[in-house]
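Form predicted on its own, single chain, as structure tokens, below.
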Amino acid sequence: MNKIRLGVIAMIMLIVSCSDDKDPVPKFETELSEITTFSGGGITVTLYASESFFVGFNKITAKIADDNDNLLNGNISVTPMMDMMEMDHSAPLELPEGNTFSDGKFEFNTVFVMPSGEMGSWTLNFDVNDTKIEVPVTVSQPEYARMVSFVSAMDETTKYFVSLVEPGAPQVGQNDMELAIFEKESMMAWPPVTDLEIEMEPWMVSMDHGSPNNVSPVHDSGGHYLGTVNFTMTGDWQIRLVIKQGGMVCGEPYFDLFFQ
């Protein structure tokens, strides 16, 4: 009798244990700041980034949910669009994880090439499982430019867009240096440029000197060029670049920086 009773108790405990062992509800977690949220077509898109959107290279995380805040999965695409009234154009775009997403999380990078304002307005146009939603976003021009553009001196036609990805928060000493370079082929096509040579010189403008131990950026992948920039003190600096293609100078852009 005791064996039968113990068997029944064990079976009951197993049933209760299994009934409580439910799959956890997916949660959306990020340490980034919420920038904006927009709903349409039964879908809500919430955008997150480390700071408000700016002219330059922006790393963006999107939360994709239904109107009841249930996280979605599936296929997705995004297109940045600037409406300039008389014409529209897109911008450089990177999809590190491709065109699928899970647990509501979708990460992408875009280079906003101009600010919002009188000249036009930006949207990020999503297609989520064949449902389209256009999310209005505001893009500002930072105090110190983080993207510069120039027309190639070689053909006076090709237009390059150079974004300063790193250092985002410069400090005294050696800093990771990263540039992302794209070409405007058409209003909708902005491919990465992978065949450039770059010479770099940091220069302290107010004291008229440079710094040692710098490594000029070289191409890594996808139009990203990596190197090392060394700042010997705080203050106002320029990162001066000479950009070449096939040994011929395309342009000589620079970035102004100031840090304390």
Second form
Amino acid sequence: MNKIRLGVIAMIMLIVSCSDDKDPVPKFETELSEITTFSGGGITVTLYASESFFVGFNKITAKIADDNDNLLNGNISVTPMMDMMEMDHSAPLELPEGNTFSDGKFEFNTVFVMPSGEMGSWTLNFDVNDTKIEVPVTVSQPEYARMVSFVSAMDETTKYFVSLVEPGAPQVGQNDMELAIFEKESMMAWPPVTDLEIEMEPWMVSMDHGSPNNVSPVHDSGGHYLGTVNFTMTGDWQIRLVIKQGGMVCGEPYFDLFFQ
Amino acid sequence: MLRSGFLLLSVTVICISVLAQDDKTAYLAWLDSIERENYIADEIILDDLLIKEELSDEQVVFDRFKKHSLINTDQFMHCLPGVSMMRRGNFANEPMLRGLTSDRYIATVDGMRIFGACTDKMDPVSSYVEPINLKSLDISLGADGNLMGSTTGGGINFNLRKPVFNGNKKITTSFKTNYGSASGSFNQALDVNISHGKIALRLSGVYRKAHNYHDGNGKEVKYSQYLKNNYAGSLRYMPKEGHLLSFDFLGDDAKDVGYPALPMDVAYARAKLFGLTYMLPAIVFVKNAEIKIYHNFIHHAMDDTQRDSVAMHMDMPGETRTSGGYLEGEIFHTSRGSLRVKTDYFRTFASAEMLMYPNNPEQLPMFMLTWPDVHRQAGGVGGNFKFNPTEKSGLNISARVELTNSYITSDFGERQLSIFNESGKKSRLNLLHNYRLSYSMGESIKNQFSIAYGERTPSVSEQFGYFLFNRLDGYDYIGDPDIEKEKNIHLEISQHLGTSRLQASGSMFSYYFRDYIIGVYDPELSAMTIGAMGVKWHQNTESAIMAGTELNSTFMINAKSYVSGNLTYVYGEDFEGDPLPQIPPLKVSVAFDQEVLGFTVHPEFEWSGDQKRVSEKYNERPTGSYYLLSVRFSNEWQAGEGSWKIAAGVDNLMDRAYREHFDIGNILRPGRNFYFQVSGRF
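Please give the other form, namely the form predicted together with its partner chain, since only the form predicted on its own has been shown so far.
Complete assembly follows, chain above in first position.
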């Protein structure tokens, strides 16, 4: 008896799911906010992120469609470019594996290393199925730095760019800690740095105390370092870092986190 | 262990002749302006029906309280054997029972559980009860909670004064006004009793105000002022013989209270207590039954805006809400024995937070929860069996079990705990046991032996406190959600000697604690409070030992004079054999009372030994010995149907600069104080 019932339910579900499959048009769905949109060469690129672009580690989702809003598939590449009149440079970039995208959706991460302004302006240069689109974007400097750069004290030439990926919205208690560290090899090459040792201490500056049970970030993959940071109260916390390479101190950057 | 054993033995030898304290000691709070012959008479008639209010076998009435003005509950309790009053300022002293602080004993008002709302213990329960509202005080010491609850250190119950059915006099009133020089204090108290047929109403009000007091060096102790109002109402209705319905309300508003020993003062402390009681001859098989439901809440706000210089201004409000009820009564009561039972339940909520304002206005204020919405429920059932095998011997057996459940509800608090990989939201149950067996024999010389076992649930701060600064040792304290219950095995022998002229009693006790809860330093953690020395965890330590003695005697020289004396001593050591903190040293007091030309003259002498056994873990320093002299005079005369009374005297006559060892901070107690009081009752 039960088996028969199950069979009937399974059949109904099959019918229902089949009728769903009759609508093959893919939809583009995201919970992120639209930041900008730009059309060129018959292609419209719309960029989404959780907040407007800032100096630091940005997670970006691009919607790639034709002028009739049909979602595209195919090959894609992107390069962030800073045009400073006398020179151009790129920025650290993390792309998904393979140079393809489907259903109009393409996700990537980049570290904007300076704000837009009189010094120059940013574009994200897409190449979609051999069509080039340069999407101008505005990058602002956040109130409290979310990326710091410094020249290594060891060789006094290597320039590191340390981004605070997590905590994006710090809370009292235990927070995941994630740093992304890249170096500037040339104007166009910004590879991740994978061999750093990091000591971390959160510090409540106005009261001069730390917090217990933190785990200093260690390298996971692709220049991303994972750890745990604890905040015992709200207020103006500083995440103090000592970054070492081979036991030698490269730099001691810090991040200010103000949260209520 | 060996050392304490030897000590116990030597104390035994010293005080071989005196002793005796029974199961529960009830102290009549004497209130010179209130006590009234017909009040007492009426109370007795009524109370015969109501066993609850009957004072226990060993009723100790301290005559000296009867004749001399006591302006506050702290002063009254200071005189009781086994009780020490720990000071943080000139207000709201914390009672200590044989060197144990309020985490280890139960404090109730008319049997109602109530919990202070200050994370720094600025508001012990005694601070909400004024002498004018206090009828008597039940104190039990040690692992026996005497049906009050589960405890390792005893309990204090403040019995509130009730309206009197006063057939022949419908309205009676009494009042008192008092001035003290050391702090320029004014105390006013008034009560009115209205009786009409089967209804009686009592209303009372108290106003107390004090400025900074001067210590024995003549120095003004800043931030020791206070201001408070207390108001109470009690309504009783007797629907028929043997039945009594009462409603009690107590409100207390203190504001602008200075705590010189602490880094903060109190902006306000407000308590409201409500109780509804019904007494009746029997419910099913429970006779002389009392049913009570109650609710109380306290709002408390610490404040440091009046201080000259603080590292950082903070707001620290706290709140507790408690409600509960109980059923108490007798299964049987004969001349040979009785069985009392009680079942009770309460739930309490405690919440406290801390908001810190950096001196640099560009920096953000900081926020944390110091009591993260802590809930606790407790239900218990217990009984007390008394039996007299012979006319001269008595057996007394108590047993009680209680189940408690503790948890937090704040998401913010849960995140705070995530730092330590802890969760506060899950239920934590504790099954608590309290047992006691005592045997007494003899008549004019009565010997008693008792053995008790008690367990208590950790206090809110011990379980969920979050970076609470303790001024005693200068450390921040964190609670441990997984902390275990504390246990105490309590042995006591006592002897009571009673003749027509001499009453002497004494007792010796030893406590052996297991899982003794105390702060243990954790070098891994950095202090939160500016200037704090580090962080301590509330932890169960293997054991702790306490032992001590109390001796009391009163000798009637003749009908118009007597002399009385007390001696107390407590010894304590922790799991590593080091001294426990805040242990009161040897103390002796002697008082003499004589009638001269209609005036009662009452000189008192109090001597305290030095305390060299100090806890280094608590950064304690030795405290020197001191002695105090005081003299009191009073005279009372009839005026129509009422009477007038004047009382005057001087405390700390020699203007000694002194502090007690267990006082918080290095603040001296008040110097010479002249007081004057007028009271009347009509």
